[in-house]
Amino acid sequence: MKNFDVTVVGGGTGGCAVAYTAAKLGLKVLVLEKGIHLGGAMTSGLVVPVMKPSDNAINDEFFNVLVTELETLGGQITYQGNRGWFNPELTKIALDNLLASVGVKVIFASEVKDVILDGKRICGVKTEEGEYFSKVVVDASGDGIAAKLSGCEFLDKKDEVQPNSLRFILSGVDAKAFGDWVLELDKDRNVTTVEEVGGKTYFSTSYTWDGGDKQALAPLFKDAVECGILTKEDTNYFQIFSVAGAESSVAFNCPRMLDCNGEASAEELSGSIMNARQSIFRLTNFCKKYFKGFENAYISNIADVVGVRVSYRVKGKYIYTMEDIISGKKFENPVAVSNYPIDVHSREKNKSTLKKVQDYEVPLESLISADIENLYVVGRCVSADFMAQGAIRVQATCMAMGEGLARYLFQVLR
């Protein structure tokens, strides 16, 4: 029999934070990851960078330890005051190192097929390899796998969806040439930043079809559509970031998949992925033609997983709301403090939301299942309404959720 204090289903951003912190505190921890590496959105999804946490963040030890480990490996920089610029490939190694250092048992290529229930308690999970028993289970799968199998109630979706994305990386870019060129192009610096770090040039810039013709890149996208290089749909969202430790590589937060969301069927998803890869090819040719420094660029990586912004949200002991965020409501047991905006993407032009807010707290009770007393959730499936989830789904907040939950579990289980 395989017994643990904590079983974590999913080795993504939040799952790794739970596992590392709980094991460091002395608990016996198992991580079941269906892929062959840790990191989830950071690694498989190429979600670069981690958005800067609040200056008043809590439960940020795991984030800081990960940043330090990445710095040691040459896969991290501090850019514009944000320590969360990372290299996704080196992050796989960094997370292996961190979880191994505190004795976490990690099993890759392991998908949960069923759960073992005793009334309102979950005693263990079943995979093709066998059964694993534990005192608590944390669903960090992103899709609420353990919660679904346990019969948990999910929040009413009310057709509330966000489009998926399929990120990619181009390499062979002359960063210095592009940086000089884009700074000259974007006179207002509304969305463009360029900075030299360690003698190397790093940058970010963006364009959306919601922003209108005043955006610096707008004339280039307009011309590309007129010339047939891009489709109108290709221009809905475009955002790029340099990759830490890889000066010639650029991470793309696009294309946004207008024909697909987090609850698409396998058939729908398959067609959408193929369409997205065609869009990636068109965007690559666009950059090579219109962006100085991209003339020799090539596709070096396409994400292994689709970027899902919202899917199933488990009903918890507390349902976190947009009103909680806007009011800055205080809670007795906060697990995270963030000021990331309410960021909800839409497939329709001029329907997306990006609302800036002050610091807000995420309560522990939104991570506790309302139906199964020893089942917990971290990541995008937490108990929150649609708009609130659009703010707390980001990586730094998920890490804080995971660390905060682990500290609570240690108090419960010790």
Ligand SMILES: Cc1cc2nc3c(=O)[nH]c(=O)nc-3n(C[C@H](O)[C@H](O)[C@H](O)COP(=O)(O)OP(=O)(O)OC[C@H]3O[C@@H](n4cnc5c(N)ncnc54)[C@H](O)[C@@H]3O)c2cc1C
Given for the second form:
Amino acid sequence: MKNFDVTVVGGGTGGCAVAYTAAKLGLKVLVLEKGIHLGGAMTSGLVVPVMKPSDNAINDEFFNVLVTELETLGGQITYQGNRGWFNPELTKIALDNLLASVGVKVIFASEVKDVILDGKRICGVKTEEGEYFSKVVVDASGDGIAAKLSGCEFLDKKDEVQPNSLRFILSGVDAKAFGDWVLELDKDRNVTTVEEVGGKTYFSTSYTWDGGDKQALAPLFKDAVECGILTKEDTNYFQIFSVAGAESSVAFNCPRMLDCNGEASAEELSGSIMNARQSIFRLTNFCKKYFKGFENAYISNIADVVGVRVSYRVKGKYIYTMEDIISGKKFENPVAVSNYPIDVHSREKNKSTLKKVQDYEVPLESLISADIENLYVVGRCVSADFMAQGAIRVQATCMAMGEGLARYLFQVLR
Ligand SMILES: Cc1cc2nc3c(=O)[nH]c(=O)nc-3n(C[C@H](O)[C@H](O)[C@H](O)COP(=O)(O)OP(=O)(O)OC[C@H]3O[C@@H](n4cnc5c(N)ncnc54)[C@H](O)[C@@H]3O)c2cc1C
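Show the form predicted in complex with the named molecule, please, the one above being the form predicted alone.
Every chain and every other molecule in the complex is listed next, the one we just looked at coming first.
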């Protein structure tokens, strides 16, 4: 039987939230995922932690059940008041459990390659194995794949890009030794936090964008470049976080892939990916030599997808803007409330934007395709201008969008 109420293209961050919520409300839901696990950027991309949701967040039931499921599996901690510190491998299992618990049909290894249209309506999608029909389709592919296949309009790109990153994890780290050492080094706690959780040491630190010398790790990077251990490009961006449920593992939010962006072709990406893996190898040797506690560290994971911050943005019934964020504009049908900053990475060191803001609302209309009546979009490719996308692309917001959309679809379809 290949008829569903809702087909979700992509079982990633936003897609899982739509699917879980819609099925829990009683809709018949299909997820087609091209990979072999759920979670998208959270799992394949090794993107941890979830940035802390606003205290006034709405549509956060999915986030909360995921926290609880991961806690049960031993893959979640609350760090510095943020419950979104997840273990990427256990997140795969937690999402399997959650979607199965509400009866979502998940089909892995299923890349959506075509759509079935009837004028301005989408009737279904096609993979190599067949056709799947549904009342509505939700494009949760991150890249607007279903929208592209449906001939939808995309928002103007101008010259706006954020660099991709290839994330990785080092294991075998003595977190306590590193924590004690780095706190001593970063005496003013400018960019470092360390916290004991359940008798284990977790930490976060960086050497990154706001001016080299304020960063306690800066002299080490400088020395490593002079000694040829790192290249100057390796020092463009550096940020590390402990991994929940794996206290000897550390997730790296780097290296940035400065030579390509989210819209690069496979051919353009390939050289860049190989360069990034070389950078990962150099960064590993750097950490082992310069960081106390990293002496026995080894590469345990390299992401199996490129970390894309922004690629295509689908034109929706409403184009959400940076001005909407800054003014805290109110909407009739908000799907998410967040206060995550406008966070736009630049290719150039010290040129990124991190603009703090008050709570803002993301409107439902930015998730509704302008061109195809029953096509919806969630996640990082929704209808928002480039700067606004820099704020709403984070995981908790993508999940809230998914949950909010599912609640709306239930009203429409029941
Ligand atoms: C380097 C980097 C660091 C980040 N750091 C943070 C952070 O610290 N905290 C935070 O909260 N956010 C962070 N983000 C942002 C956040 O992780 C992402 O923007 C968000 O997870 C995107 O969710 P999504 O649902 O749009 O896409 P994804 O989670 O990427 O899901 C898309 C899914 O669609 C599938 N798919 C794609 N095409 C098809 C197809 N044709 N058919 C079937 N399936 C398909 C993919 O396999 C994938 O599973 C970061 C992002 C990057 C790139």
